[in-house]
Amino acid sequence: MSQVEREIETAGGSVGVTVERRGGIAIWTIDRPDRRNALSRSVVREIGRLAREGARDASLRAVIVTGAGDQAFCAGADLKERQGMVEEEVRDFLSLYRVCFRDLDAMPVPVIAAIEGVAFGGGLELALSCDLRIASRTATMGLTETSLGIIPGAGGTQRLAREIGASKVKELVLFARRLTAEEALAYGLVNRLAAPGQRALEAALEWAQPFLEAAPIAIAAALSAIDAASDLPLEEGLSFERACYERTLVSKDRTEALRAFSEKRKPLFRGE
């Protein structure tokens, strides 16, 4: 275990992220509205801790990540905190980003970013570490780091290029473009927009409802197989898909689905 991973494991609940549970759905809210929900070291560390803890929670069916208030999902790195860091501390912070966002990305349940207000720099990179993204109609987002003399350092160039292609990412990053919600949808940065006048969190909660009745083993296996597609050659990817399928094949949930079909009722999945 790396030093960064040990730091996450030993951290307690940190100021900056609040947790709410609505049945099988967890809501993690960056709660720093006075700082436009900027990513401090403690916030990033807490997101990593929650991701690791949530991955072990058999009752969890989905996670929604959002920001407090209506001004910002997350405005990016906490530049006030960053100003006090020497170069080596910044490097350590980038390592923390990498581990914590990786753990969020690897969760076995769907993670939805509910984007209200701005999502710039590290804020958008956090959203890109989620499986799905939904934005309010008034949201604004972009990887704007080059305007500050740096580049995206929390996975933005890599994750977004895998989502929408290198050419579009170069345009967004090199020009530090800020996109409206409609533009972000057209580019593929978000999957859908909330209804007019609807808050992103409300829309995300509605969107997540089917996961409460879905087969947890199948959902986790599908996430693993899809995530591997961008990293593996086709033949290796097909073999990995087969291994993921095997997890569902031997599950009681699969048997339950077949029984429910024959009995003309909804299946009751238990994640077994």
Given for the second form:
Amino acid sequence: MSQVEREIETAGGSVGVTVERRGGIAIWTIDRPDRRNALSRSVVREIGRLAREGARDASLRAVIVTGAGDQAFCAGADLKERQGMVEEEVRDFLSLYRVCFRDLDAMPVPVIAAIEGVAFGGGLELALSCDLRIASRTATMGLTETSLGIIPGAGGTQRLAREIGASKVKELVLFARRLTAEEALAYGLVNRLAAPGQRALEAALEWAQPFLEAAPIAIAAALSAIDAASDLPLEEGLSFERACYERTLVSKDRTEALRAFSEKRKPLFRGE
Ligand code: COA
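The form predicted together with ligand COA, contrasted with the form predicted on its own above:
To see the whole picture, the full complex is given below, headed by that same chain.
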């Protein structure tokens, strides 16, 4: 068993991440404002653990990932912790990122990054591992790693290139650009901005409300199908979409939606 696998096996308890539940919505807050919510090993490990635990929670309808305070969503890797690491430990850290952010990415419920303040390096990569991103008007973000003599190591070059195309990512990464919220919206880094003066978390909570009444099996199937799109050739992708559709076809939620339509009422989805 590798060190990363051992760490993941023994993960448990919050170290730097607080969890709040508001009905079907979970809010995970990176809570290290004195380090601008930087990603220590324990924070990354905890995010992975919460993602795996959340994936088994049938009552969960959406997750919001955010940062404590108004200065930072997340300032990237914890550079103070990193300073004490030898090369092999950095390699292990990158493997930990990969496993934990993959598990976040694979969650069967929508995961929204609520970006308040800065999201640099690994912080933006964390947001890119979420399904949707909303930022306050004062947020700034970028994949700034080349300014530290490294490159994005938590999926940034791959995930962002799939989202917005290679040439835009080259511009952002090669110049280590720090984008304003308006620029990030124009680049397609975020889906939307909070209203002027509104906090990103508040805007994310409003945005997530429809998920509380949506059909969970359809939402999970849609996420799987869309996530596969950038990895598969079209014919294979279409077959995969068909397999995802099948999960909804045999669900009680589908028959409930048809019944509700004919009875001119709102469907009541139970995730069955
Ligand atoms: N890791 C560890 N600590 C960090 C950090 C990080 N990534 N980013 C900020 N901090 C710490 C600072 O060292 C400082 O601690 P101190 O008070 O003990 O000196 C504290 O957080 C506040 O940071 P400061 O720089 O004083 O605040 P600021 O509001 O002026 O700037 C940032 C905030 C995030 C813009 C700036 O700290 C920064 O550029 N950080 C590095 C971001 C980065 O390059 N991330 C990519 C990593 S791959």
